[in-house]
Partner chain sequence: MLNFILRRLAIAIPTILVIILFSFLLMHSAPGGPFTAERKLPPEVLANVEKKYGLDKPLYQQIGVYVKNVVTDFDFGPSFKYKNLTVNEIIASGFPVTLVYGMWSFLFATIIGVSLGVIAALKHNTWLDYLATSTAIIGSVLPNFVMAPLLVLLFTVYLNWLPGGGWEGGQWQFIIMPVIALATSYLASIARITRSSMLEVLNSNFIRTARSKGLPTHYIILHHALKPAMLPVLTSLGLSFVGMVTGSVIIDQYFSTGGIGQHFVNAALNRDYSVIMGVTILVGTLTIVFNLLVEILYAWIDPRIRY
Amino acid sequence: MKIIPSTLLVLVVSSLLGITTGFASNAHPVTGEKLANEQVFYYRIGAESPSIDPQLVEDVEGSAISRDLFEGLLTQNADGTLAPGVAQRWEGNDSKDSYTFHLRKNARWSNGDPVTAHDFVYAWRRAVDPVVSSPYASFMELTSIKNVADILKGNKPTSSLGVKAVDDYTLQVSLSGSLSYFPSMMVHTTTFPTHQKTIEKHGTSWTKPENMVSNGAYKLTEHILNERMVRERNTMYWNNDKTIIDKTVGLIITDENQAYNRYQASELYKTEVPTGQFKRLKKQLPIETHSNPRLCSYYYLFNMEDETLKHLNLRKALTLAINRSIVTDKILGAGQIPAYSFTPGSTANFIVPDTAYGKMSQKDRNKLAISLLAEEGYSRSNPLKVTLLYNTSEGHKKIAIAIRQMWKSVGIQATLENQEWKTFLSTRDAGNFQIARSGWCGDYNEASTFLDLMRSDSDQNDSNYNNPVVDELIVSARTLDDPNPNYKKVEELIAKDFPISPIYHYTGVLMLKPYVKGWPHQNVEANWYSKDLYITAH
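Would you pass me the chain only, in the form predicted alone?
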């Protein structure tokens, strides 16, 4: 079915206001609001990202930067619906196992080169190349592009990937099975194009400001490690005339309270609400304090290859003893939802299943946890000893301290260990932990974006969970008209095997200056683009 491109923003030309092209009158062309003379957006980045290379980026902060610097086939409107990106239009065949994307001919790289279908072929082959070792290679397998699984296993060359440039401006994708939500997956950074000549010339240093060639609304102009990242308008961007924000400055501030102090001083226009401060700030600054629905889950991973945590009773006891209501109501207090399943209820067309322990009272959960620990020879006088790893953050620390106390009450003694973000990711990815904090935000709005992490061969399966039934249910769900029965069974198996301990489903809590307009509060994926923002006079 052909998808009609959404209406593009039309500039209002008014001789009365003195607008010809651009925004010479300092008035927004649609709303008429008076614009600030300086269109610079300052915001907090919580930690230095391991990479902003579209095929290597794996964290939320890095993805936001990548979305500004690069543009994929499709993008999103403020409410999360699909909108044209480099592709002006697209269509799938009746069986939804083949899609064709028609690229706009005025899309340009920041060096002036045209963006073509060949750039996408190059990037997608790069994403599945075992030599590149993309942390999101498993995402490409989720797309069901033909031959992707064999390529990832090293059984076929990347040239066999089911994607081809019919001509410079037509990209055709062949899938191994029907996938109706395939277009929505094209918003993910892993599918963004990359400039082959630049990568071949500069290697791993191609993402440095002086080397990078990008095709998004912005280009990287400054990167000071652990301090700041600056991106400025890319004059070659096809829709540059409609862009209002001239520069976006991301300041890397790991301490949320320090970030809030700088927000109060107007050095930042956006930051996160400090842990536990939402209710107070909502009363004091109601216009600036926001709680938005999010497609995210917060959970603890159990390393199932650890000699201690191989025991189901221990993983179950650790999960049961967590009082989720204390975490959501007392520590966070911003509408977060206690989680007894991995997939959040905000996921499109997903019905959250009941779990046995989710229907119990906390008193009964604690009683059962004590009984399970006793079966394994542990008690308050002879506690189970575990180590919990989390990345440096005041919020994660507060939650970890609270859960440590909950565990202590049933006979579990936890040692807390924190590491800065890059080190934490490396440690967790290498499996050098017993229990580790984790969070996952959906890469697209469908339950498989969560449940695929439970596949035994998923790059993101840091628990080392291996259940052949789960693998089969997830893979077979991709071609079902109604995959929900499969998803329900997977959630039930997770709640039986306990490879993870779901703790809460997120809300997006943030502080945003009232003069920053265009923020996509209703996008549950929380994908934002500087090109859609503007600063009003203040």
The other form holds:
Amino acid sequence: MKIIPSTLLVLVVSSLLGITTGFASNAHPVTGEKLANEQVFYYRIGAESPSIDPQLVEDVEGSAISRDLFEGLLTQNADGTLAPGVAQRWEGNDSKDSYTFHLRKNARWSNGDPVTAHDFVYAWRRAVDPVVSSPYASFMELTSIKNVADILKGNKPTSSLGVKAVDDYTLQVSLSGSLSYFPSMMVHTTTFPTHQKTIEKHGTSWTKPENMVSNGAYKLTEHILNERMVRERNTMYWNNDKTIIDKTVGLIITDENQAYNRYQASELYKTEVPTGQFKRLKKQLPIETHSNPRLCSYYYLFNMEDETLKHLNLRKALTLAINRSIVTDKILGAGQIPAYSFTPGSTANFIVPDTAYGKMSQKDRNKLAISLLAEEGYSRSNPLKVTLLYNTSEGHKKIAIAIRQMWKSVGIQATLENQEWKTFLSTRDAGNFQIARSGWCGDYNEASTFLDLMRSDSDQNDSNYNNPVVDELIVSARTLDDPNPNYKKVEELIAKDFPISPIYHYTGVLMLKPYVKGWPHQNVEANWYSKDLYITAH
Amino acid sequence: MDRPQNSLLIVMYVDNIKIQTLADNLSDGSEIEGRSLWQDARHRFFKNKAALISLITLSLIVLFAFVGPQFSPWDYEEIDWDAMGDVQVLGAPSFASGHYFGTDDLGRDLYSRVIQGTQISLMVGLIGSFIAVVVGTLYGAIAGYLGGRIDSAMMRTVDILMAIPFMFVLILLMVMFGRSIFMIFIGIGLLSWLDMSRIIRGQTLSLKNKEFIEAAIATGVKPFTIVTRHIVPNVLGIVVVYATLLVPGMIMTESFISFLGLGVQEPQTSWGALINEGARTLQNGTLWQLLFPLFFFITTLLSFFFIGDGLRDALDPKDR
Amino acid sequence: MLNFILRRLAIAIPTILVIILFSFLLMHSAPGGPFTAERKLPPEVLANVEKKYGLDKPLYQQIGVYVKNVVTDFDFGPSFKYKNLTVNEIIASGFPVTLVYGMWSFLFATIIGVSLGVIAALKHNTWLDYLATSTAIIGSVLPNFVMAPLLVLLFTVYLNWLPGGGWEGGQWQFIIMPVIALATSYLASIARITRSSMLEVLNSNFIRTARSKGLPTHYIILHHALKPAMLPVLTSLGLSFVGMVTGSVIIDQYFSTGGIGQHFVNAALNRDYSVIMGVTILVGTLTIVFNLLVEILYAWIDPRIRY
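Starting from the form predicted alone shown above, please give the structure in the form predicted together with its partner chain.
So here's everything in the complex, that chain up top.
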């Protein structure tokens, strides 16, 4: 059991001790562990990020960098609960359609300027500006801030966005409807502040190390395309005294096996466990190998407009015949959870409903699948022929191959089709598929981030699922005090209509050197902050 | 000016100097009498030990690719569910389990998969080089035979095509024809004929003035017939050598495509795909996953090289 | 000679234009676009982005604008994928890296390759010849995606001699493995070409004459055989050079060198149109230039060739 210091605790204890400077060659202020002299954290970045501009960031790696460089209204504790960021406190009105954030007065940009409510107003307008065209513009729509949709369509100016700086340190947000989980969406990078003068001066190149002004615990000091990304302590950061890591170095290594090699040589302190090697590594290096639940779902989509798959019995049979525990235990083997619902159980306040097929044994499922297929006139001698589309990846390939064999045993003959990512996306988007692999990770910790995909008018609804009851339940859930009964009903409908076949819920599998402490293993969104880490003497 | 160039990545593996020398020597010999040349060549080929051993090895591999499946209890796509979860132990090569070469990471029999990969890789190599050689020969022969402006226009086109980065075209082809490996190889074949066309054009230029061609023209044979009936058979020696040496390049290219994960569709496989999977798991204690396919891959490519070299030496009239 | 060079240069320009046109059309016919993403952009936003990058215009206009910008401003446009970088910056950051490890690879491959080839030819049909030849062939068929992880396992994981990747401004320890992995296949083919060319020369009449005059072997090789034997090798060196200095996706990905080689694959997979065009033009131009250089060198070494 590791002790993970909360920001507050560190704050109190260290102020008691009167520590004001760096911690080098010191003991940790809370735990008393001896710290390493060199507080540099090296980790693997799987691919160069398209952008680290908070409003333009679109990938996981870029978001992690952005979270170090910038600080939003709120941040997260190690367990994923909300913690004050630039906002010291916040409150919503009773109908939960208006929120007020009170900003701390000692927050500074790396050039010394104070961080004010105006910076947030600027950043948020930027996020919805059609000219900026943020890839996460749709996230802003999900926050329900007033007028987002109209602004994105170009019908209203960005100044009409429902956010206002009451004074320099008070930010007021008005929503188009009530949204109880609005504050939890404020840890997302798209809502982070950006420095107007810098962006106006440098244009798109403002994110280069020599130009960037940021308000997070770190500032960008080096960026070499496809090689490294270095961020170092920002002495202007309001809580700089409590930051232990001086420098975080992200090394861009595409190949996961090569990354593991370099981890072994201690060139990296953190990397992902290569596909299919979790069991072996857990045995060899039990302390360093971690598997943490994630807010992600892996599933197969059925094209409900396809001539064959529009038959419910067939979709059901395909879903039933997948032996999920083989996928999770034998192929992946890193604590992934077999999925019979779309929303993962790790989602806050969400209770996984017992779906009918989830309770059956695999033997019974296969039997049922065979009889359902027989009803439609298929059998092992006259198999159902389908095509399964997946994008190029070692992991997707393995799962597809195994599932193909499972289907074969009940009389389904699947042709596998592997396509490179962009081709795959355009094929799936155009509906030129029967069954397609899909995955989704939550943008915020609430079931709607998943279930929204099942709405008939969602852009992401690639199976063309159209159930008015589902639409109604999802929309009405937003204003409810306890939306979970609605979510449960939606999940039950999914397990009746089978627009998708859930396969498993992800875990994040990583290798972490034993001397790196403070990693937020409990955070299901896998949001980590360098400022919360420290390296013990080794 | 007619000097061969290694234009594309894959042609790196063809020793163009030798081909050109052979071409020069063949056209130096004033008259080529088909039968004696081929008979003589065969005789000399069989005296070349390296080439002969390679030919036997290659024949054995081809034989293995066709009769091998008879000896395996496992199908190439069947999963051994027992071995699946513990491949390091249960998936190791063993006669008892019937997995002579062990299993892959999913518990599929590697012996059967290597056989399947052998079939695909050989097919891909042969199709690719066949297309390259046919296109290159016809193009070069037509350009050389017609001469004049058409010839220089055709050869300028070749010059231009040679400057297009091969890798980039290859990847776009994969993206566009991702659904079929054979389409990709038709595409690669269509990209690899450039050197061939230059050599054949040079040959045709020197053949054009020979009496038998002039006689054919005088009797009113159509140009295309002259090219196919009289010119192509006379350059066949080079064509065969070139094609043999092109096959390894094609197989290498396929392995690169597999490295990018864009090769043949599962559950089918190829050497490249197998080697790539094996190389990824080098540290897993499943070394057989790399060594078996790599052995077949290297042995076959070596054989093609030695056979190609042997053929070249055998056909070269200067060495007689 | 000058006339010949000018004529070649005159052909080079339309060649590059054809390359541009060809790549442009091929690229746009690939499914998906630079802004195709898992999380779909709202249609209005997508329209805006496409307008921003000029993708809403008809193709012929896009090509026109592109060529104009390249010719008048040497501006290859912004990257579609990396939001804060231009193609010029991407090439400026990656090409110098590739140039460094490419040059070393070239030197390494040429020196070792030629020496191996010469030794094999001199000791024709001895065990030394067989050893050199087999090494060369195996070297040329061992895929570098097998070679690279083997090197890392040996030098980084087991021996702990060299860092497993990175570039750090090109310090020597970071260069060694990329060079070995990249040079091996080129080295092997250079060795094979040298060997056969050398054998050819050694069997020719003028060497026989020199031998019969009783000149010492090393003298014959250095003063008579090496130069004519090198002529065919030169041709392949020109293109090997271009191949090496434009790097390799496998090297760049395995060793995180940050070189330009990976852009061939990644830009095509990302549909990063402007980067595809940029690297294609770069390699096309280098190919043309080095072909020309080789031809000039050829003419200079071998006075029999007249243009």
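Numbering follows the first chain given and starts at 1. Keep in mind the model is a prediction, meaning the values are calculated, not measured. Between two forms, the rigid core is defined as the largest C-alpha subset superposing within 1.5 Å.
- Once the cores line up, the CA of residue 70 ends up less than 2 angstroms apart between these two forms.
- Taking the rigid core as fixed, one finds a CA shift for residue 216 smaller than 2 Å between these two forms.
- Interdomain rotation between these two forms (smaller rigid part relative to larger, C-alpha based, rounded to whole degrees) is 23°.
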